[in-house]
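Take a look at this single chain in structure tokens; it is the form predicted alone.
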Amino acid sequence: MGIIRTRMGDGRAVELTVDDIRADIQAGTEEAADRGRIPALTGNEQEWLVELFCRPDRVVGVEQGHEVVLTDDGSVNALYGAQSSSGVGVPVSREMGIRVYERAFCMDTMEVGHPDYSFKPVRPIVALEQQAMESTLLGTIIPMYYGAMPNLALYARPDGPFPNPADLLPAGRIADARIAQEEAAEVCSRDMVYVARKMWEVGADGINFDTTASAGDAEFLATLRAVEQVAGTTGLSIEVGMAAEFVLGMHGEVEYQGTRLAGLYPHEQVRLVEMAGAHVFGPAVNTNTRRSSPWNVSRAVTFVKACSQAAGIPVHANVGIGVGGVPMCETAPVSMVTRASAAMVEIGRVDGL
């Protein structure tokens, strides 16, 4: 036990000791606190995630009884996408791919999403994708959700109609920038409220907002904006996942039932997609790639249990490639993975996964 064998935050094999661990677990929890201003994890809680880190095993998990619901974002991509997109090639359909999962991987949710997973592109194709959607519950049981990306850089030059604010905001050309966001963001939310209804019609369970706010403020103004459209016209389960721990803020002045969306961290931004009328709400904490994973496991646990204890929604925490704790590398180490989705049930205190 003099020496432990871990990961770095970009997934290389690193050997601490017992010490070194403990220091780690301690700095990332205090980090995580200054940042969010939030309580650090107690004495007891570091020393759980000090054990947590020395086991042997190289698989480990939650105590018999604390199991949760396991949700997803695109996962059947991993199937039939290519080495490139962090996919395996098999050569199955998304309803093959879905089915998998159900039946052999075990999952508690799955949902249909486009490969490009934006809802942009999917608005032009939504009857196509409204087929894939009624196929694939013929075909299944558990509950089945669309998924896709708000992502509003795609309603700028050259991808869409409107001026790019990365253009404008070099060039001193604020004001042009925040019109620009807040043009994009109106239509962007349109296409959210389309999409989703559009799959309430064919008997879809859910929608899944996914890796909101990636284009900072604005976008997640659209998305909360759309999810209170879909709330108050469908009976949709709801749930919005984040792009990461803090909203940028690329607008800077947008506000949100008199909040502003620039800055905020999961405990504030859980308040506000539960006031929008969301179920489920997803927290992301990003991945420093140079500290090591109890280091990491430890900041996102700290900020994810402030989460938890300010929601009064469901919160499934983003446990994969580059968050949660999760090392950013292409295929995550299954050690690294299952302890820090441990961490997130017995400290982080969340709902799912």
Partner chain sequence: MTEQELLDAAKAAVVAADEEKAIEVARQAVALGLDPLRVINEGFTPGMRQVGDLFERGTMFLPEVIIASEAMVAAVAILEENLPAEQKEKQAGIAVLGTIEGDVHDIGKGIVATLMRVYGFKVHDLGRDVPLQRFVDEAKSSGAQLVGSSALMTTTMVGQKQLEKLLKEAGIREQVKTMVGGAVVTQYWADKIGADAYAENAQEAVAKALELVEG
Contents of the next structure:
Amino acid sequence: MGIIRTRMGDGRAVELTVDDIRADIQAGTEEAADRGRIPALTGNEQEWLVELFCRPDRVVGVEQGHEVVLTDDGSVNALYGAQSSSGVGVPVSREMGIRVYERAFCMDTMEVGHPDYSFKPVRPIVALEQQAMESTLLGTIIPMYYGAMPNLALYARPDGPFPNPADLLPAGRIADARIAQEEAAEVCSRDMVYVARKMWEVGADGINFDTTASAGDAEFLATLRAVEQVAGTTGLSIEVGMAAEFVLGMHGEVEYQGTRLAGLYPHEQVRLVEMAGAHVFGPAVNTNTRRSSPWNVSRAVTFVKACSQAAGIPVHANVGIGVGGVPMCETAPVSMVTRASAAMVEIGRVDGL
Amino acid sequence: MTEQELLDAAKAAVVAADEEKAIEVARQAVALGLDPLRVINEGFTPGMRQVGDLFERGTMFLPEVIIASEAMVAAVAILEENLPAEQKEKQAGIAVLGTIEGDVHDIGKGIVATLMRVYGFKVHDLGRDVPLQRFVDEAKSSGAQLVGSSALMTTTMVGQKQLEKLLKEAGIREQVKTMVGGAVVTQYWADKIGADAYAENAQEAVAKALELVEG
Amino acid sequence: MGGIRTAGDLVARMQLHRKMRLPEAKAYVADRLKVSTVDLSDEVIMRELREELDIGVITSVPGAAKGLAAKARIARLLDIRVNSVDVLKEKMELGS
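Alternative state: the form predicted in complex with the partner chain, after the form predicted alone:
Expanding to the full complex; the earlier chain stays at the top.
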């Protein structure tokens, strides 16, 4: 076992020695520990990862009995979508696509979602989406979410009515930028709650607030408030999936239950998500394209392990293109997707992916 | 206060985003007859660099970065008044930035624009969903040394390759350095299309931009 | 876990409806199904059991419970409320 063929964070193959891999795994976990102020992986865990990356197998898995729940997000966009959603362009309807996910891909849950995949554009066509949900529920067995992104950026000019913080902040108009984000967050929250309640009415099992906080801390607040309201008025199962490993401080001062949201890492995010009333949390850890996959997986798993330990609700880690240690490339190498997944289960102790 | 203590205080004032303190330190430096350029380069600039690092780690937030940069600008203005004439109004460079046509993602590019301004660049931020020809036209009319493009989708990143071609056709590719960034963009992609630099995050974008214009 | 090929959907339901972490969710489902937690991911065991319990199977079997019918049986088996089943009962004025 001299030279190991593995991958870089952008997917390209790279040949490393076992010592290189060991050093990258140590550096990756230490980087996460330093950033998140969380424990690094233990020596045994690091050695487990070394062994994982040195295995000659193309595809790896978890121990029998350690299987976890697989939750899909993005609906069937990957199936019928075009390149912008990494879709393969199979000409099937949403409902057919979902059946394929249930009966051929054997997913444990699935979701109905619109190709636009944001709550704002769904609001005016919610009746259409309700019917898609109703129709899907008639013939499927696995739990069915409705999924979309809060996408606070859609509420700012030129796409929405509120001034754009990206224009105001560079101009030094900090107070105006903050007010704009707070107002946009209220409307965003309202759209999320509206769509969720409509889905509850027609029988959906859950609502997935996906890629949360992509526009920063105000979007995270909008989501937490929406979670509270949906949990208080429906029986929907609520999943909150994140956009990145820490909450970007575009506002910088918004708080939830006395905790400032900007800069929170997954183990801190999950506590608030749980407090708001959500049922499942999906942490996202970004992939660094210039570091190796051993570095990225080790780093991602360190964050997720701390998150799992802090959580009182199920944790379903995001493992996909550019997150969770998976390389940032459209045709992600299966060797790294399976290694990242196995590490999330065996060391990250996730409840699902 | 010793010179070193003053440099430390300059750095601390920027990191604390304390404009009043930064101005006070700058005035003290002038009163003590210290070399203004040294105070900028060894006091305030390292402070701003630390601010960038803290932002990149999620422990300092964008509004605070703006306030810190304002503190630095105010302090540097005082020091610049005492610089020899030939060193005044020194600008890091002129940059044209934008998100490629068809791509409405703006946040990351906006942060890069903000940080570049903080580090002394004159930035022409074209916003998002920018037609490729506009990058070329703006680079020509502004006399930019840098053209930076952002793409968040694999469907729009191909526009960065096209931009390289358009800059060549316009005859200005040799006069400008190009930088690419965005969630789906990688160093490999930058190398493949012939861009001069790729940055993983905003702080690195500024460092690369400075390297390009100084190099 | 394998969805309806195994017991993945059932374990998922316990996470989604009762916020159960994975070991608790598996233990709950295993107890209701009277199998071990390892059996929950065993395609052969679960295929037979799912057919026997008539809660939906992966292949297309004429006459086997599908869609809402399977979910109604799953709700009873796991002692949980399934929203789409409740909506149907309400429509049929069966009470939930």
